[in-house]
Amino acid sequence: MRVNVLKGVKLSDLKCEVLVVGVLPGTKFASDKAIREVDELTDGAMLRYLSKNEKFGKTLEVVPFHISPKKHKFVEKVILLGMGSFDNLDNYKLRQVAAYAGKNKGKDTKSVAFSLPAAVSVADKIELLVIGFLDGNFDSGHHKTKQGHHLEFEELVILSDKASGDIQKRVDRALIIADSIHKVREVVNQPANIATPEYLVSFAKKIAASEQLKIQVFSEKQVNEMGMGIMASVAKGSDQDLYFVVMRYLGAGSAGPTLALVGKGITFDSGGISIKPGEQMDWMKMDMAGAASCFGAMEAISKLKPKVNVIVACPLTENLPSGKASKPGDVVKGLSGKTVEIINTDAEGRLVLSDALTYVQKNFKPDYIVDVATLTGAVVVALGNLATGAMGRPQEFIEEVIKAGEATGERIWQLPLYDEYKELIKSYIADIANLSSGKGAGAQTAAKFLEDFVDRGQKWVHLDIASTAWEESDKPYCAKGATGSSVTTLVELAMNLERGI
């Protein structure tokens, strides 16, 4: 796909089938030249309906006007894309706005130009208007036996007064971003039957080759031998291996700066002995989500080349009942060397994490560590699906975190995690319990648990994507199912490094 900028173009110019014109509220329609210059391909109509309607440009309100070919050899339609206040457009919504022309420009159109209010710098936004647009050209359907007709989309266009000397550099950034999300989206989305532990291995083996990155993929009888019995235990219900897969970018040497992303790959979760209801299990094939999405940060990251080391560690396995199956009450002992009850094997997540942890830690001393992983219901509960829950420390390493998910429209809230969360996961038989004792707090305490396992003094912050890694339903700016959330946050957080943090 081609992404061009063009400052100054005329209207009369574009070859573009479909023209997206973004709108802000309370507009002067009428005195404004680039509506009144789209205007004319509607004979009027534009202005008329927009003379009715002096409040339209709400966000993502939308009118679309379809163009005579005696009006314009190729635009066959203009879209009116309300972008809501422009007080109120940070870049989580501007990034939604983006998503939704790509996901409503129509099936079979191969070309789309891209107009914004002039209050809007394209030069400052464009990552967020390519990767947002093609988050919402992303098609999920690759399991249909019937396909509807579908054409490759060509071409994106985006229409500025004012266009930097890097902005082109920009785009390929941003492109490199978007490819890497789209195969993340792809990988979450695929069922547990194909997307297994050993097809995410394929997955980052594919990601290594292609980057020449270094990687080592540990067996279930190798990361027992290690110690590492707290990972080992969450996979002796299923009849697929653990694997647990490490991979390194050494872009800055012994002397730069090390940033460990660990993410948790349960390729399904049935929750174990102590299975989940039945309704909406088959989601839990999006319990990967968080290793994935390490794997595409890590590819995107590998591409564009910052002078920061990066590692990544991706526990993979199923979390299933059998009789070979951890049980509600066993003691397993991990890396660190200490001992964890299991008090709910639905609490499973935290586990495999907690080896992983204590593995990066023990064999790379980063300088930063960023967990990432659908862990708890709980965060769902406190934020919906509008945020990203974060915990860990110190509170600078926390805000970075946040910083670098603002700055690619994705939404990250802290939650806090105060001394007293620990008393309740403590176990009567062991050094922790892996579920609280109380009813509420389930996503600190889970966090809390993690936090065991990080050193003292050591940099991290824990990312609980539970509720964003997955579109319940289909949504005018998503598709239902995978989102790719948080591949943008782990690149920015990385560039961030490079620039000193």
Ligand code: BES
The other form holds:
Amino acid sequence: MRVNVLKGVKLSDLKCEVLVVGVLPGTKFASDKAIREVDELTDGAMLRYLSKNEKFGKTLEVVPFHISPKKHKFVEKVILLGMGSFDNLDNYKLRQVAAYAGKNKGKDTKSVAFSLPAAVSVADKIELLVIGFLDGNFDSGHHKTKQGHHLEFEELVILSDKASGDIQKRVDRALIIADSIHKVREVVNQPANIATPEYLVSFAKKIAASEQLKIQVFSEKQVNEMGMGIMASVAKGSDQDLYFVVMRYLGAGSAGPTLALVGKGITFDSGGISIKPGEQMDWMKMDMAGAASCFGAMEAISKLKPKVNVIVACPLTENLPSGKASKPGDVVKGLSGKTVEIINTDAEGRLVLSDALTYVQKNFKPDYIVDVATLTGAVVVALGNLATGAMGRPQEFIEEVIKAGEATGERIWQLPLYDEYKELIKSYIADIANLSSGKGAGAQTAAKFLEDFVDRGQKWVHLDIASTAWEESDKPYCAKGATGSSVTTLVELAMNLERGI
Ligand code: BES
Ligand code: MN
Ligand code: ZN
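Return one more block: the form predicted together with this ligand, after the form predicted on its own shown previously.
Time for the whole complex; same chain goes first.
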């Protein structure tokens, strides 16, 4: 697939099937030169429509016009696409608008030209536009036997007012990231009978092999021998072996900063003995989205080559009930030496992550840790599906992560980690309990549990992506299913750490 950013192209010279025109509300359509030119192709239908709909331009408001072959040799359709008011057009919305264009271009369309109002600087936003468009172009129907005729998309032309020297280089980087996001969404969408822990190991190994990354894959037996008994306790009910994957990208040598990414990789979360209700279960195949995002981000990072070291560490297992499974009330001991009382086997994410956090600190002494996990339903209650929840310390590092999200169109919202939450996860018999004794603040008490496994002075952010990793229904800008949430944030963060924060 090609992406070309072109400056000063004449409409008559466009060689695309579909032209998407981004529109801000309040545009004086009749005096807008670009609109008038396109209107020509529609024989005046477009301006007639706009004069009757003066307020046109709300976010994702859309109207298509079919173009007669007599009017243009290539362009068959023009789509006016509302972008909402310019004041509210943050990177999240801009990425969404681009995704809408990618999703609604028509299934068999091979080439699209995308034109934006002059107020939007294409040169500044090129990565967002490319990644957004390709996000929208994602199709998840790969287990349908009658897939139908589907043509590969070939060319995106972005019409720009300004030429910028390095723009093509930035397009290429965006294509790398978009490709990794697609791979992440593909694996997260895979059902749990296919995307087993072993399948995710192969996914990681493939990335490691093609990017020449160091990779270690610890088996369940090794995880037990190493003393990661909290992690291992989650796998006991499953017939599938647990794996703990550790990958390393060394872009900075021993002096440079090291970022550790720890991803939750529960390939199916039934809840275990504390079993979930049926209607909440089928989509729990997505409970490995954190691990998948870390692997995907690692792939993109190792292609973009920032001067930082990046460690990815992901526990991969299923959480199932059986005669061998962990039971509520069980007490287990981890690599840190701490003991945990498992009050609820459905709070398994924090269990596998606790030992992974201890492992990366003991073995790599990272400067920064970000863990990524579909950890709690509570974060969905707090934020809906509009933002990822963030907690951690120190405040400066949390803000750095939030900033990386803002730059790439991902919303991340901080929740507090008050001392008092610690009271709620006390155990009468072990060092800590995996469930809060209170009703509220479920996302925060889960993060508080993780914090207990983070050394003093360690910079650490926990991203709860239970709210953003999955789209429950088909949206005009995103197919139902996995979203690839947090990949762009993690890549951006790694790039920013190279520059130093
Ligand atoms: N994987 C779930 C969290 C989840 C919920 C992910 C919704 C995606 C969407 C997690 O393991 C879980 O079961 N959490 C429990 C915790 C509770 C038992 C304290 C929850 O949120 O209900
Ligand atoms: Mn669970
Ligand atoms: Zn889970």
